[in-house]
Every structure is written in structure tokens, then in C-alpha cells.
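Only one chain is included here, represented as C-alpha cells and corresponding to the form predicted alone.
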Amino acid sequence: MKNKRDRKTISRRNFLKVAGAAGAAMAGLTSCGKRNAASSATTSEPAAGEGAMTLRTSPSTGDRVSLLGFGMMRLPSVGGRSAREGNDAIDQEMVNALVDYALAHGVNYFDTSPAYCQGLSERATGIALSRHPRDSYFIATKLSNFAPSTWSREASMAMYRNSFRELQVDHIDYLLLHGIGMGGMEAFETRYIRNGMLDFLLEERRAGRIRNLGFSYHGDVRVFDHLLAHHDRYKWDFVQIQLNYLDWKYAKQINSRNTDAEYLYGELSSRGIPAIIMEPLLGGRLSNVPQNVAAQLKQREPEESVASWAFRFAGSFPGVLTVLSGMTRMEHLQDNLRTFSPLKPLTDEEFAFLQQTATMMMQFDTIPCNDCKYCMPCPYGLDIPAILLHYNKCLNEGNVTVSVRDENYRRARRAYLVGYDRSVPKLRQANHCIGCNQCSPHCPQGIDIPKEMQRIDRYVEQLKQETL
């Protein structure tokens, strides 16, 4: 398989031929655009009046996707924050207010997980989603059978049911194994097939309690080779991947255990079986470019913001069902909204000039943290994913200073000191890592922690110290 991943390079214009979308019937739609008859392939299409949501269809049930989907991963707390950090409670009138502004514009895909928002997710998600009628949305959950005291089929099963208490449906519209690769070959045995959980939930979609069943891809691609040479097995109705400008080509050459979206999408485009991304703005680091990158950005599109890009680049392919965005705030929601109502699809000079701009931030050495949280919480109390975006966030504002005669060494060094305090508490800080190293075998993107604490915690000293 190896030499096959390496010569499969499709450009975005051989996707557009290869994924052409056939028509399809649209009778027998109900208002969100369920049916229980199959369409022959994933199409495209905008919804009914100008300026509103672009929608694809699935090709296994006909559902009626709204391109952008609304991730519940980043709800908002009673604090301000997004409700995976810290302790603050879930502000549930805003989420209700988000979902409701969503659905009132088109939005209809609601991806949510048991390891979300510290547990709490599917129930926000339940209560928000539960006020409007239930053939109005998606919901999308995941059986996050990671720990290994959810492994056998009892605990396992539980997960599952409760999913359905909480978000208070009696069929789910897209089940996810969730984090398929982490581990590799022995965990996905573990997890979904010597305790009959694969078998379980195919069983459950045949009975229609699950109406779409697929993956979400992290880690080992051999796993992911795996699901997809038993497609005629599984018959999988969808895949969910990490999918962005940068991770395009460039995702192993950022980690050497991920997988370049280019190959992963290719793979999923030949099978005919629609994509859900995630990550495309890669846990913010898309939004949040170098200042050069965002000059460049803001110059050919003033009036559109730097997310913008990234979500296009994401909904151009015609063989992805959604794009999700961890929408924390209404200002998040309503930029994204315009981009999605309808898409404007990258033009293949568009493709190209990000491309060149993906390899351009490749000269910035940032740590690849997606804010994924997966190695929180730390028990030594550390704000892990805060220290490693706020040492991204200076390193692309040309505030990480290698010398004490750099021309704006004391500019930068304030930025990056007084900002470290104001992102995250002392006591959360980088030098109270011990190296325990609970974290790293939980991190989808390979990051050394403990090396990159030790490494962030002695740069600070060097600039508190003057001694760099």
C-alpha cells in the first residue's frame, strides 16, 4: 500500500472529474431533506433563494446536507470560554441561541461526541436541538469508546445507549467509531470487533435505529486501508477526515503518524463514499496565520476574512458531505454562514495560490496542536494546548526572539511574557510539567509534550532572564 499512497497525487481538478456529480431525485424530501431513498451520487446543489445555504446530498440515504456543519465540540461556557476549557458550566441559552440562528440559516449537520465539553456536550446538544422538530437537523454522534474501561461490550453498549438519552432521539442520523488509527491495529480490534461492537452497530443501522455508519480517521493508515479495502463488508455511508490547505500535502511532513489529506480524500473520492472534515482550520492555526500569509490573504479577498479560505478550500471538493466548524461565539457562526450561503468554490488559480501559501507557512516551525484537548485534562494541572497556541500564536506574529540583539527583541519579549500570563494562569504554565508523560499517547498529532514543555518553560526562563 505504501508505494500506492505515494504515487497517488490528484490535483483538484482530476477530483472535480473523477467526483462529477450525478442528478438526483428529489422527491419524497421532507423540510430538512430526509428520504429513505438512495440517490446514485453525492451532488451539489444551493438551497432555494439567493444568499442561502449551499446543500450537498448523500448518495446512501439522500439526506439534504448543509455544507457547513456546526461541530458541538468548543460550546460556550458561563464564562466566556469555550466550554473544553477549564471548569466552567455550559451556557446553554447561548448554545440554544446558536442552534437556533444556525437552523434559521440553513444549517442542518450537528456533530457531537461523549468526550466533548467535559461530557457534557450531547446533552447540551440535546436540549438545544430537542426545542425544533426532529426531521429539521442531522445529529451526528460518536461511540468514544477510548478508555480502556469502555472497551468491553457492556461498557461500550452503555456509551451508545446513553447517547440516545442525552440528546433525547430515537434513531441517530450519523454514528462515528470514533478516532479510527489511534492506536493502530490492536486498539480498533479492542475497541469495535473481539466485543462485537462492529457487528452490533451494523445490525443497529439495518434496523434503522442508525441511519448513516462511519468512521472518523486519526493516526495509523494502515487502519484506515483497513475499513476501506472491506467497504463491500461494511458499506460505509461516510468517513469523517482531517482535511485542510496545509494538511493537503504537507500533514506528514507537519507529524510523520499523520496521513496527507490529498491521499485520504483520493481514497475516499475512488469508493464514492462522501467525506466529513474536520479540522479545516486546523485547530485555529488557519485563522491565525503569519502576518505576511494574512497580507497576502486579506489582499486578493479584502472584505472576506482569513478562516474564509480555509473553508472554501475545504467545500470545493464535490465529494465532501460537510465541513465542520467548532463554532464558539455568534460573530464565528455568522462569518462562516457567509462564507457557506452560498459557497463560492476555489477556481484552480485559487487551489494553486494556496498551495503556494501552505508552503510558504512550512518555513514556520509551529507546534501542531489542533486544540484537540484529547491530552487534558493533565494531572499535574498544565493548560497544555493554551501554552502551545499561545507559543504558535507569537511565533507567527514575529514574537519568538532567538537573541538579545534581535532588532525587536524587547517588543517580543514582552508580547510573548506579558501574553503568557494573560493566556494562561501561573500555575498552569510549562514549569510545572514533571514529564510524566500522560498526555503524549493521547495526542492524534504525534507532539513530543513533555519535550515541548520542557522546551517552551526554558525558553521563558531565557527571556525573564535576559539570557537568551
Contents of the next structure:
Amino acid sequence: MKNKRDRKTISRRNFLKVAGAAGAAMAGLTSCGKRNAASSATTSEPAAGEGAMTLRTSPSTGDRVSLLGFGMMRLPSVGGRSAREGNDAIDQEMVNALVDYALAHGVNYFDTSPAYCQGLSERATGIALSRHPRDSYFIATKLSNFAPSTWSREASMAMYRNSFRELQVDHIDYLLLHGIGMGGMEAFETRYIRNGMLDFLLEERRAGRIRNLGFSYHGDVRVFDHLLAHHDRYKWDFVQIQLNYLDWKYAKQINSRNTDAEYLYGELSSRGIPAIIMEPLLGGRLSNVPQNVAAQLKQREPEESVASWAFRFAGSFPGVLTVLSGMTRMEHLQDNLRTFSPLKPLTDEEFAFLQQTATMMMQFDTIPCNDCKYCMPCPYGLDIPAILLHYNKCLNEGNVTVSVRDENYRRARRAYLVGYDRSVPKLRQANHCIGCNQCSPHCPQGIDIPKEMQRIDRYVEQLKQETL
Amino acid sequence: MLRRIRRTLAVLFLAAVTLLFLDFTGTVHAWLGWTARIQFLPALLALNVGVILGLLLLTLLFGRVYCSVICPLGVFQDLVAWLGGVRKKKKYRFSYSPAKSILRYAVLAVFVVAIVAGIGSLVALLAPYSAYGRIVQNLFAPLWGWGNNLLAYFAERADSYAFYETDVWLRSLPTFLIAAVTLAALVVLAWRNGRTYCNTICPVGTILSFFSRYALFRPTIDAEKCRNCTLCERRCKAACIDSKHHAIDYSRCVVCMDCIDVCKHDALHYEFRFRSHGAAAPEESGTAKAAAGSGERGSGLSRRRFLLGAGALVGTALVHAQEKKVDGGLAVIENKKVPKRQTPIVPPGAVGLRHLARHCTACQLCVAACPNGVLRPSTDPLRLMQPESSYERGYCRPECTKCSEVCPAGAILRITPAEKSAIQVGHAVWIRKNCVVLTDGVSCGNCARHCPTGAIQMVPSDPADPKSPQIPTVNTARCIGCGACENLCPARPFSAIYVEGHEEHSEI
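Next up, the form predicted in complex with the partner chain, please; the one we just looked at was the form predicted alone.
So here's everything in the complex, that chain up top.
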């Protein structure tokens, strides 16, 4: 098996050896895919000395999972810009390069969904991964729940079967009920219970076509509590939650619909269920932070990226199996590999410091958009995430003014308005929001999108008319 | 020396006026707007007596300096002629030709009749300033815009806000074609024969020629010193020096001073005419005023109305809320189409269709200045190239009074944003069958939310059921016709609410 693999990837390997990274690659590739029955707890252990990816062990299947997982939600699009922008096709060549590089450096967990990237993420993931031996990676996908038209048993089965085809696999390593809690108990019951889908998936797990069954959670915490209360029956292999230093204690304060990560993680760890972490970086909001926050972080670790703090926060919890990062660019991947090979866990003092940082960041009125694009496409053509991100960017850069008397009013006004037209085409700006509210129920962060659109529109009008 | 002064001033004036038409940022006008206001035709139509008297006085004193220095089209032709000379490597390539007086006076007569009758399109076709504005706005401004956009592209990458992108779009095909033909014709004429246009067609040139004949200072040929070498004649781009008879046709001379520098025998001088009867000034300017006055009175022409039947709007709301199955992606946005308006909309400050038609020189300055993509040249044959508003690309924003600031002809009078907020240029009309509330079954109210005067109120679509979907209603008494509702209406390609223009604007 190993020989075959070596033959297949020899040229890439040689290249990496030249680059002086072969050690990490070997360690990563040889250590994954094997069932290691010995491990009983998800403990941190660097695989092979300095420079190797930190691995964690799944208690139920013994999977040796890289602590950095690859999120396939923010794949790059052709033209060199991120898939966030426009309707460009996915840049498959770049996806392949990213996946090759990630595998070579020990990343072995790939998380996708039938809904990501306008429904094209699974196929792109399948194409990239099928070029590698099946036992060199773990694949995670979801039974997504966006459109009620996919909630019938037939449509759900079709979605499930289609994932196998798109991913070109005969078993799925990690299958998730997607975003339980959005829409509350009622949506959950309709989506997974009354149509018998959860029972079906449990059956599939017994048959070996699903190796680990879990769920990802956003929104109504009652659904989360309900599923954990029945852990004896469902035997969850893992649960995916949103965890980062801002959401640790402030998730509920940011939006009353959400739940603090501290509670979620506590519930999982008390039951010994491994946690998979999503949004460790809040869609980039924890890498592009206000200037003074960035200065504080840099002061402590001048050579480390701002993002590395967020990843270290998420990775330092021993009950975490893997930390997902949606890496659009090679630089993201390389920076993250530095952070995770191996992970330097936070000290207690650093943990406290990040809590202070979170408190500091709470004073900024940023909109908690993580650019996940679940709200898109807007039927009336708005580019919702771009509008929100531009607002956040200006807020972080001190370019949101409150009065004409502000010292930097002229500069801030120009930066906001010129940057607005650059980031969002005129026809997709906030003033075209009619408030139909199709978007809000899809937002995992529970943002009242029409309200924010109208607030931003009012602000832009005030800037344009100079009535601040 | 005189020639150098003339050339320097001419280039400065040309650059200033050109910049006015190229600028889309609205900053240049504050500094250079006066260069448009001192143009002859705009000043005439604006009844700007001071400027007209000044220009006539200037001509009476020094000859047609206006044509050589102030008029951008004249200077532009000089530039073309000069390039033609350089290209042909022939410095002395012109020759004397007698004045084509019949043509000149016929064109002038047509021009005066057109002004009096209010046929703006004909006026704009003949007038030099209008022609130049049209050429720059239609043919040069796009290049300027693209150049700017290139800089904006780099600025964006350098994270600088020094340049921002601007829309480059074709506002009206007929006007564009007319501009292209005008430019081609002028370039050919100027390249071959210098100032042909100015001395045969240009009505302003003809008017000024009445005065330049009597100018106090003028080039003269000293017959004693002249050796009949014909250098001056062959250098004269106005073809007005008859060197054989030592005579200069002062009605056509644009005092470019080219001949003075050329004479090798010191026979040509720019000097005071001693035997003058300089009292012509008051009499002549009186005539000009009378002409302007009759222009003001004489427009008995009632606006032709195109009443095109009631069911004018053919449109369906094509955007339907699609069910969301996957995340990401941008919905396709269909472009808005221009609705058929029974009465065209003209911008606030224009007072009404009649006032605009009477004063507008169709120079395109307002069209070039409009930052919201609202103004474009009309395609109506009677108002051809004069501005009108439409709201597919943007709406007449409350804080903007750019067109009223730039208009040199008094066609769009100067207004303040406060005044604008109360000027009714039209009123909104709701088209039931296009409204997304009824077609898509969604709640909307985007028109009401953006109405600056609160003229739109949302009411239940079923009067019996207060909880039924809310539809917009227009209180026409409060509507100013700014088009925010039309522009921001989600229904495409035809909005569910659009603005009908008013013949005469009113205050609300």
C-alpha cells in the first residue's frame, strides 16, 4: 500500500524533500488512516519531533486526525481572487495544489457539504482527493438542511447518495447533520426525525458506510441539549461547534440566539465526545482585527500571525479533534501549518490574555458576519457578506465616523464611500434590500440581515448627504 | 510676441474648457466654470448682458480675439490645422479666397430663426461651443474615464483612495453619432483649409464679424513696404489676406497674429486704426440685445406631446425569489429599461420644458457633470441633445445640484439642495402588475423607505384586511419626482413605480 502510494506521488515528494519539508510529510502520511485502538482519550501528541503536524485520536474509531482540518467552504475561484467574489467557477487547479500541499504536510481531514460553494464544493473536493490513496485522508460531509424541498426522505437520500458520487468514495469518514438548531426543534424534527433520516444514518454507520456520525450546531441550544441528552442512544462520534476566543464567553452577548462556546465545549468534554471546531477565525474577523488589538498580539509574538492566536486558542483544548480552517490561499495554508506543526498550546496566562483581548474587541461594534455565504444568493441580487465585511473593515480601520466634526471625517467618508463602490457593485448595495428576509433564517450567526442592511444604507445616505 | 501671447492664452482656455467636460468629480467646476460662462452662445441664452457686452467690446477693440482665444472649437481647429501643417511640412499652404457672404448670412438667419422658434437641436448643431462640448463629452470623456479607471485599478491595489472608478457609458447613440460626424467634418475642414467653419458656418463668428470690421486695433499692411511676396497670404488660415491688393477682410480675420511674425519686410503691423468711426459700439450691442429679447419672447411653440396611449408600460417583474438550496453565488441582475414617459423629465432648476428648450445650448456640460447617471441627451428630434432625466442607473440625489451649478446658459438655473428638496419635476406612478409584493409575495417597501419627502405610504393591499401585504401609494402632492423609488424598485426590467415628468416644475 505504502509503496503504491510512494510511486504515485514520488515527484511531488522529491520536490518537497528539496524544499526541506519531507520529514513532516512522511510523518503525516504514515500516521493517518490506521486504526489505533489503544487511544482512549483525545490527547495531544506531536507525531514526530519538531515540525510535524500535531495529531489527535478519535476515541470511538481511533482515527489519527490532524489538528488542522481543511474546510472546503471557501475554495478559491478562477482569477486569483477568493470564491467569495462573484459567480466565478472554482479554480480546480488551485484546489488540487492546496490539497496536495496540505496532505504532504500532514493535514488529513477535509470538511465539505453539498451546499458549499453553490453546491460545487463536494465535486471539487472529490476531484482533488481522488488523486490520493483513500486511506491517506478523512472526508467529512453533511446532510444539509437549507431548502425545505430537500427535507423529504427521498430528497434526503438522493442528497446522501449524491455525496458518494461527487466525492468518489464508497464510505464517508465523518457525516454530520448540518447546522442543527437553525429553525429550532421543529425544523430538526421535520428534517431528521419524522422522515426517519437519523435512523437511516445510524443504520448506515452500523453498515460501515459512515464511520463517524455527528452533527454541527448553530442557533437554538435546545436542539443541542436534546441530542446530547440522548447520547446513549445515538452514540455521537463527534460534534462540530463554533469555538474561538470571542465566542468563548461572548457568543450569547453578541447574539442572544447563540450559545457561549464555553458551555458547548463543557457539555461535550464532560461526555467525552470529541469536538470539531468551526469558525476558529470567525471567517477572518480574528485575523483582520482592529489596529490596537493587532498591536497587542504582535507585541507578544512579533513573528507570529494574528490568526495564529485564534488557532492556538481552539487547538489548545484537549478534547478538540480537529480545527477547521477554510483556506482560500496557499499563504493561509502555509501560515496555519506553521501554527499547527506542532501546536504550541496556550499557557494559562496567554489564555487569560486572549480573554482580555476578546473583551477589548467587544467594544467594537462589528457585525458578526463570518462570510460563510449561507445567506446567499440573495434573490434581489445583493452581495450581503460583501456589504457587511466592508462595514466591518471600515470599523476596524477607524473609518466609520459618527459626526462631521470628527477629526478624520473627510478621509473616513471618502474611504467608506469609495471603498463601498469597490467592494460591492452599485446594484448589489444595501439600498436594494427590500427586506424580504429570505436570508436571515440561514444565518448561523443569527444576524438580522435586513435590519443591518437598512442600518448601513442609512449610514451611507448620511455620508452621501453629509447629514451626520 | 503677440502671437505667443495669443497661443499661450488659447491653449490655457482650451485646456480649461476641455477639463470642464472631462471632469466627473465635480471639483474642477468651482475653479474653471467661468470659462464656460463667458462663451458667446451660453451667455446669449442666459441673457448675460455683461458677458455679451464685454465680448462685443473686446471685438470692437481688438477684433475677433474671442475666436482665436476663448472659443474652444476655434482653438481646437487651430490645433488641427497646425498639426496638418506640421504633417504636410508646409508652412505656407493657405491662399486668399473671397468671403462666402451668402452662405454666412443664410446660416446666421437659420440660426436666429431656430433660436427664436425654440428649435434647440438646430441651434446646437450649428453653435461652436455646443459642438465642442458634444465632441469632448461623447468622444474624449470616455477615454478620460477609462484612463481614470486604470488609475483607480492600481490605486485599489495600492490600498489608496486617491482615484475611484467611474462609469463610462453611452448616454445617447444619436448624439454620439452627431458628435462623431461633427468632429470628422471639422477635422477635415481644419486640416485642409484652416478656419473654414468659423468663416462660413459659425453663427457666432458671423455675428462677431459685424463688429470686428470696425475694430480699433487690427493688422494692417503697409503698401509702401510690401513687396508682394504673398507669405502672409499663404500663412493666413482664415484666408482673408488679399496680398495683391494689400487688403485684409477684417470680418474674417481672427487676429491670430501669424501673418505679423511672417512678414520679412516689416510691412505688417497690429495697430490702432486712426481714421476710425469708433462710435459703433452702443448701436450694435443694442441690436444684439434686441435679438436676445426676441428670443425670450418669441417661443410660441407649444411643446409637442407624444401621447402614446395609456397602456404604455409593458413589463413584467422577472425577478422571482428563488428557493435557496446551496450557499453562495450572486443572483443575476437584469438591467432596467427606460419606461415610456408621456412627458420627459428635466432636472430641477430647469423650470420646465419650455424654459430649458429656450436656453439650452445642448453643450452636454450638465450631462458630463451628472454623477448619478441620470442626465442624458434627449433623442426627441425637437430637443435633440438637450438633457433629460431618467432613473435606470441612479436617481436625482437630494444632496446633488451639479447640473445647476455647471449650466452656463441659464437653462438649468442655480438652485441649492434645500430648494431642490421642494421642486417638483414630476410625480411617481405605481404599476400594480410589476410590484413584487403582489408578484413575488414578499414584503418590500423599498420605495417608501427611500422616498426623501415621505410621499410614499405603504397601505394594506386588501382594505378589508389590515394584515394583507402592504403596497405603496403615492401622495402626488408631496412627490418631487427624484426617482429614488423608480431606481431602487426591485422589479426589473421595468420598475413597479416610475416617474412621469411635468411640463412646468412647481414648488411643493
